Each structure stands twice: as structure tokens, then as C-alpha cells.
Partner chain sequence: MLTFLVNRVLSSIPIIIIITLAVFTVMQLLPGDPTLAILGDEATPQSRAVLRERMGLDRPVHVQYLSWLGGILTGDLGRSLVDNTPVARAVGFAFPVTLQIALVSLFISVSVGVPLGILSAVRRGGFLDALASIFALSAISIPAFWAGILLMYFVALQLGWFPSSGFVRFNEDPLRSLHHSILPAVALALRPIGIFMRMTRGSMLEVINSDFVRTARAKGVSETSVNLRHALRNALIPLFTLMGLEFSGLMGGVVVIDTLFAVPGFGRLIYSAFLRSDFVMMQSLMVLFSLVVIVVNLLTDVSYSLLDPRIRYS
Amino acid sequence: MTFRRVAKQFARRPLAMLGLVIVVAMVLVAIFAPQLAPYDPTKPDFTAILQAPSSKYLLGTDEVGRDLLSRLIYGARASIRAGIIAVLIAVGLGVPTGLLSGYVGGWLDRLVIMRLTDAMIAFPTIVLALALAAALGGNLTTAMLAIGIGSAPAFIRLARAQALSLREQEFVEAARALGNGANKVMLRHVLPNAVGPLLVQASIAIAAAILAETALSFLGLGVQPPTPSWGSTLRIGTGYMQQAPWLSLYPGLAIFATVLGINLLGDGLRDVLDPRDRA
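Requested model, single chain only, the form predicted together with its partner chain:
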């Protein structure tokens, strides 16, 4: 399917377009944070502690007088970056492994790679993040690494399934018959035809990765203070739930809107690109 046809079909889905608009808006907010934020997100102002939302501070201020809106605008950076990098790690680990596993098959596939994948699935991502944080220190890098490893099994399974079904297709057989090596066949013929479903999976994985990053930052294992982040603002917010409910409300709303936008976008992509689930 050509890009133009994909775009046309995508544009006909209002919910998918809504998702696209949300995602583009969030990315722009992250990029232009310095221009958009009304205040310095890290500079405390002890004369304005825990101010309720007003015309001066649209979403109120936090426990050291920092403007919440500015912190949420900058917080988009950490979450979006973490989501993308974690999924890049997952794709980098998962896609080659899955393609190899499905294309080569045999004992490597069934005894080694699939068992390792099962083991990875049985290990909750947050628990993996705790282990890595204990060994390497709790920060955004270890959080992204843990989320990346935790998201890899889905890519391994998907790439493997694609390789298994494409392996038997005539054009792949033809490429093999022409004397092309396994590497070339996989890169030139199998991978390009698996891009659609992988793209759909990647969008869903970014949404899940942002949820995981904010959960880890909420536990204090992700973004470290004073860097603004949605998850760690919620962590502080729970301590002031009665006096300053805005600290518990708006950061979660930002996460929810972003993740919903990505999921809407992913659902739209699935409808257009992935014929398997067209119900």
C-alpha cells in the first residue's frame, strides 16, 4: 500500500485523526517548552507555595512555589523521550531476534529464543526496573532500559510470527532460489513486508512505555528531581492531596491525554495497516 493511500484511509477516521492531533500537539509542547512555559520550571519561589490555580498561576503551584503548568510543559519532554527511547531499545532487541528466530527456526527458535521470551514475559517490568535500579542506581536511563527490555518480548513474538508466515511466501522463496543469503533475504524481503504490523505494535508500545515511565517516576525510580516530570509531580502531589488537589489532578490528566492520543493513533494505524485484526 502506498503512503498516500494509507494517509487517505487514515484521514477518514475521526478518532484516529484526534489521536494524531493530540500526539502532534504534545510533541510540539515538548519541543517548544522554553517558549511556552510561563515560568522557570525548576526555580522555587517561597512566596508562592501551594497556590491554588488562578490567573497568575493557571494550574497552581507546587510545594516549593514552582508553577505547575510550566512543570507539566517541561514534563512532556521526559515522558515522550523515555517512551521513544524505550521502544527503540525494544525494537532493536526484539525485531532482529524475532526475525532470526522465525526465519531460521529449529532448536534456536524453540529451545533458546522462545524460552527466553517466556521468561522475560513472566518478569514484571516494574520488578525488573527495581532490580536494575538496585544494581545501577535509580534514574531515567535505568528506567528506560528496564522498560525497553520489558517491551521487547512483544516485538520478538510479532517479528517471529511475521518471519514464519513470510518465509513460505513465493516471493521470499524466489529470492532464496536466486541464491541470496539469509541475511539479505531477511533485510530486503522479510523485514519490509513486516513493517506495517511492527509500526502498529511500536505505537502501542510507546503508549505503554510512557505509562511505565510515569509509574517508575512516581515510585522515585525514574526522572530525578529537580527535573520536571509528570510521574514525580504526582508522587509529591499525593502528599498534599487535601491541601493542593491540583497537584494530584493535572499531571495525571497530561499522562492520560498523551497516552490516549497515542493509542487512538495506534488503533487507526492498525485499522489501515494490519489486515489481520480488521473486525
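Show the form predicted on its own, please, the one above being the form predicted together with its partner chain.
Next up is only this chain, free of partner chains and other molecules.
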């Protein structure tokens, strides 16, 4: 399926286009945060503590007078970067391992790779991420690493399933008959035909990674103060639910909108790239 055809089919889906607009908007906000933020997100103003939304502070201020809008704009950087890098780690670990497992098969597949994958799947991603983040120390780098490792089993299983299906196809058998080695066949014939499902899984995994990073920051194991993040801002807001509900409301809406946009985008990609779902 050509890129132009994929783009045309994608454009016919309003919800998918809405998801694309939301995702692009959030990425642009993260990239141009210094230009968009009206105030320094880490600078306190003790004369403006817990001020309600106004013309000066559009979304209000926090417990030390920092502008909430500026902190949410800069917080988008941490969440989106964590989601993308964590998924890149998961793809880098999971896709080669899954392709090798599915294409080669044998004892390496059944007794080693899949048993280790099953053991990792037995722990929910967020629990595994919590354990790794607690062991390695709480910061954004360890949070991304922990989330990436915790997300890798999903890519291992998907890549393995694609390799198991594709290795029996005639074009793969023809490539082997021409004397191509296993590595060449996997890279040139199996992997390109598995990109569609892997791309859909990656889009879904980014949303899950953003939620996981938010949870880790909420628990103090992700982004550390005073660096702004949606999770840490949400944690602060829980202590002021009565007198300053905006501290919880707006970070929650930012997380909700971002994850919703990514999920809508992923659903659209799945509908376009997976003929079985499209049928």
C-alpha cells in the first residue's frame, strides 16, 4: 500500500484526523515551550500563591506562585519525550528479539526468549517500571528506561507473531531459495512487511508510556522538582483540591487530551494498515 493511498484513507476518518491534530499540537507546544510559556515555570512568586485563573495567570498559580500554564507547557516536553524515548527503547529491544524468535524458532524461541517474555508479562508494565525506577533512582532518564523495558514484551510478541506468519510466505521462501542468509531475509523481507502492525503498536505504546511516566512522576520516581511535569503537578494539586481545584483539573485535562489524541491516531492507523480490521 503506497503512502498516498494510506494518507487518503486516513484522511477519510474524522476521529483519526482529530487525533492527528491533537498530537501535532502537543508536539509543537513541547518544541516551542520557551516561546509559548508566558512565565518562567520554575520561578516562584510568593505574592501570587494559589491565585485563581485570571487575565494575568490564565490557569492560575500553584502553592509557591508559579504560573500553572507555563508549567503545563514545559511539562509537555517531559511527558512526550518520555513516551517517545521509552517506546524507542522498547522497539529497539523487542523487535529484533521477536523477529529472531519467530523466524529462527526452535529451542531459542520456545525455551529462552518466550519464557523470559512470559516472565516479564507476568508483571504489569507499571509495576515493573516502579521496581526499576525505585532501584535505579527517581529521575526522567531512569523512568524512560524502566518504561521502555517494561513495554518491550508487547513488541517481542507482536514481532514474533509477524515473523511466524511471514516466514511461510512464498516471497520469503523464494528469498531463502536464492541463497540469502537469515539476517538478510529478516531485514529485507520480513521486517518491512511487519512495519504496519508494529507502527500501530508503537502509537498505542506511546500513550501507555506517557501515562506510566505521569504515574511515576506522581509517585516521586519520575521528573524531580522543580522541573515541571504533568505527574508532579497533579500530585501537588491533590493536596489543594478544596481551595485550588485548578491545580488538579488542568494537568488532568492535558494528560487526557494527549492520550486521547494518540489513541485516536493509533486507531486510525490500525484501520488503514490492517486489512482484517478494515474488513
